[in-house]
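First comes one chain, alone, set out as C-alpha cells in the form predicted alone.
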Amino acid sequence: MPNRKEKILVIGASGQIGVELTMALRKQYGNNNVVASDLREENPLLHGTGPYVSLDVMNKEMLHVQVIRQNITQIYLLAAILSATGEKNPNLAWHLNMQGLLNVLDIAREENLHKVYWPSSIAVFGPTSPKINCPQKTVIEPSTVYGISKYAGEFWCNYYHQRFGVDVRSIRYPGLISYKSAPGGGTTDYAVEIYSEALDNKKYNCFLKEDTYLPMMYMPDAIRATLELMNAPAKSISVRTSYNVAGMSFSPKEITNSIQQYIPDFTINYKPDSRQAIADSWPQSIDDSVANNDWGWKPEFDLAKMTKDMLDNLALKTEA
C-alpha cells in the first residue's frame, strides 16, 4: 500500500491553522491531491488553489463517502472548538471535539488510511502541571473543557494506534500567531490581535495581565513542525498521544516592548477577563526535548524575529 499516491483531506481548512497548512500541503503534494473542507465558506486565501468540499465532520456517513469518493489516504483533522469559546458552551465543545475525532479514527481504521493528523494543545496541562519547562510526561489535570477534550483525544489516538495500527500523529500546539488568517476563539488570541491593533490604532486593550507568560509559536514554525512530524518515518515516532513542541514564551508586556521598537507611540491597557484564569492554569514554557530527539524539531522564530515579520506583512496587507 505505501506506493499508493497520497491524497489528503484537510477538515477545518478555513480555520487559522487550516488555511496555511492546506497551502503548505498543496505545495508538497500538488494542488489537486489536497482536498480542503470546512463547514464554513472557503477561505479567500484558498480560492482557486485546489479542490474544496463543504463537509461536516460530525456526519460520519458523508465523511466516509467523501473519503472513498476522493480516494483519500491521509486526513488532517483541524476542526475544533477552542478554549475560550468552549467555556461558553462546554457540551457542544466536548461533543464536536470528541465525536469528530472518533469519526475520523474509525474511518481511518476501516479504510486503512496511511496517516491521520490531529492537533492537541497546551490546554491539556492544568494548574498542577509544572509551570516552567513543562515536560512531555507530567501531571496533567486540565481545567477547561477544551483541555479535557484534547487530553481524552490524545488517548483515543494512542488507543487506535495500539489496537488497530492507525498511524495517527499529534502535536500539542502552543498559542499560534499568524497574519494570514484570524484566530478562532483561543486564550492566546491577544498575541495576534495586538499586532493589527498596534498598526491600525496605536493602542490595544489586553484581556490578560502584563506579566502572563504563555508558550507561543509563530505559524511558519507550527506548519513546519506539523509537516516534519508527518514526514518522519513511523519507527522514529515514540509518542502516540501528542508531542510537546515549543517556540517561544513571552508576556503581554514583552510583546508590547517588541512592537514599540517599530511603533514607539503604541500603548497598551490591561483589562483581564475570564480568559486570565485559563491562562493562569497553563505552563509558562514547554520542554520539547522528546520531539527534538525523535524527529529533530527546532523552532526558527523568536519574539524579535516574529514581531518584525508580523508587522511587515500586516502593513503590506493594509496597503493592498
Contents of the next structure:
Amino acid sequence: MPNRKEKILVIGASGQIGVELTMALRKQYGNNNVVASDLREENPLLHGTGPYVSLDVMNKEMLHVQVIRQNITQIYLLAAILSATGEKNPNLAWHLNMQGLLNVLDIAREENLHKVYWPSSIAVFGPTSPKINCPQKTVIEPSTVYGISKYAGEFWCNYYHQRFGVDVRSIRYPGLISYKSAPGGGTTDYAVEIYSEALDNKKYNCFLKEDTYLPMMYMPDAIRATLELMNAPAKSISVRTSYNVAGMSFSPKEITNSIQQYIPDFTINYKPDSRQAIADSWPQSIDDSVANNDWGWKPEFDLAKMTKDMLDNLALKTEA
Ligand code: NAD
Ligand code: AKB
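Output the form predicted together with nicotinamide-adenine-dinucleotide (NAD) next; the form predicted alone has already been displayed.
Next comes the full complex, this chain leading.
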C-alpha cells in the first residue's frame, strides 16, 4: 500500500501525460498531497482538483525552495522537449532535457527525497537497434537530439542511484495516445490527431507513410505502468536506467482500418514530412519481458479496444 504521508511534486503537469498522471496520483495520495506545476498555466482539466504552482525546472533555486516549502518527498519530472520539436531546436532540447533532470536529481540527493520518476522513450533506440521486439539491452545509437538526451538521462539516473542511493525509476514510453490532453510535438502525435480528425472532418493528412509501424500505448496503460513501477518494492527493480514497456504496434494504414469499423467514410492521405526519418530510425515493436519479470507489467489495450474507447470518449467530449 502506498504511504499516505508522501507529498508529491509533478513538474510538467499541464502536458499530455502530466494531466492524467496528476489526477491518478491525486486519487492514490489525496488531492492536497500532489502539487501540480508547470511553466505554462494550469491545464483547465486540473482546475479545482488540488494545489498548483507556476515553476520553471531550469530555475534550480526556485525548484529547491518549492521542494522545501511544500515538504515534497517525491518528484515526477515530465517537462521535456519531444522528438519533432527537438529537431527544430536541438540546443534548447538538450538544455531542458538534461539540465532539468540534473536539477531534480541534485535536489533529490540533497533533500533525501523518497523517490523520483523520470520518463525515457523508445526514442533512445536508433537505426542500428533491432526493429522487431527490440530488447531491453541492445545496440543503442539514437539519431535525434531527443533520443540522445533520453539515453544520457537514463545513465544519469543510474549514476545517481548507484553513487548517491537516489531511488529514481524510469520507463521508456512508446508513443502515447490519449483524448484528454493534446500531445506536445512528437513523431507519434499522428496517432492522436487521427481520431479527432476522423470524427470532426472524416479525413486526415498523415505525416508518416502508410506502412510505418511504431510502438504505441494507450494512456490508461501508460499511467498504470507508471504507478505500478513506482509502487513496486525497491528490491524488485533491477533496471535503474529505464524499462522497456510495450503496448501495441500498428501502422497508419492499420489505425485507419480500425477507425473505419466505426466511421466507414473516413479517408486518409499520406504526405510524409521530416518526421518520417525519425520514425524510420525507431523500432517497430518492443520486448518488455524484463518489466514483466521484475514488476509484472502487462498491457490491457490493443488497437481495437483503444479505437472504441478513443472514439466513444471524443464523441462525449464534443457533446459536452
Ligand atoms: P508535453 O510536451 O505534453 O508536456 C510537457 C510539459 O512540460 C508542458 O506542459 C510544458 O509546458 C512543460 N514544461 C516545458 N518546459 C518546462 C520548464 N522549463 N519547467 C516546467 N515545465 C516545463 O509532454 P508529454 O507528452 O506529457 O511528455 C512528458 C514526458 O514523457 C517527457 O519527458 C517525454 O519525453 C516523455 N515521453 C512522452 C511520450 C508521449 O508519447 N507523450 C512518449 C515517450 C516519452
Ligand atoms: C515522440 O514522438 O517524440 C514521443 C516519444 C515516442 O517519445 N511520443
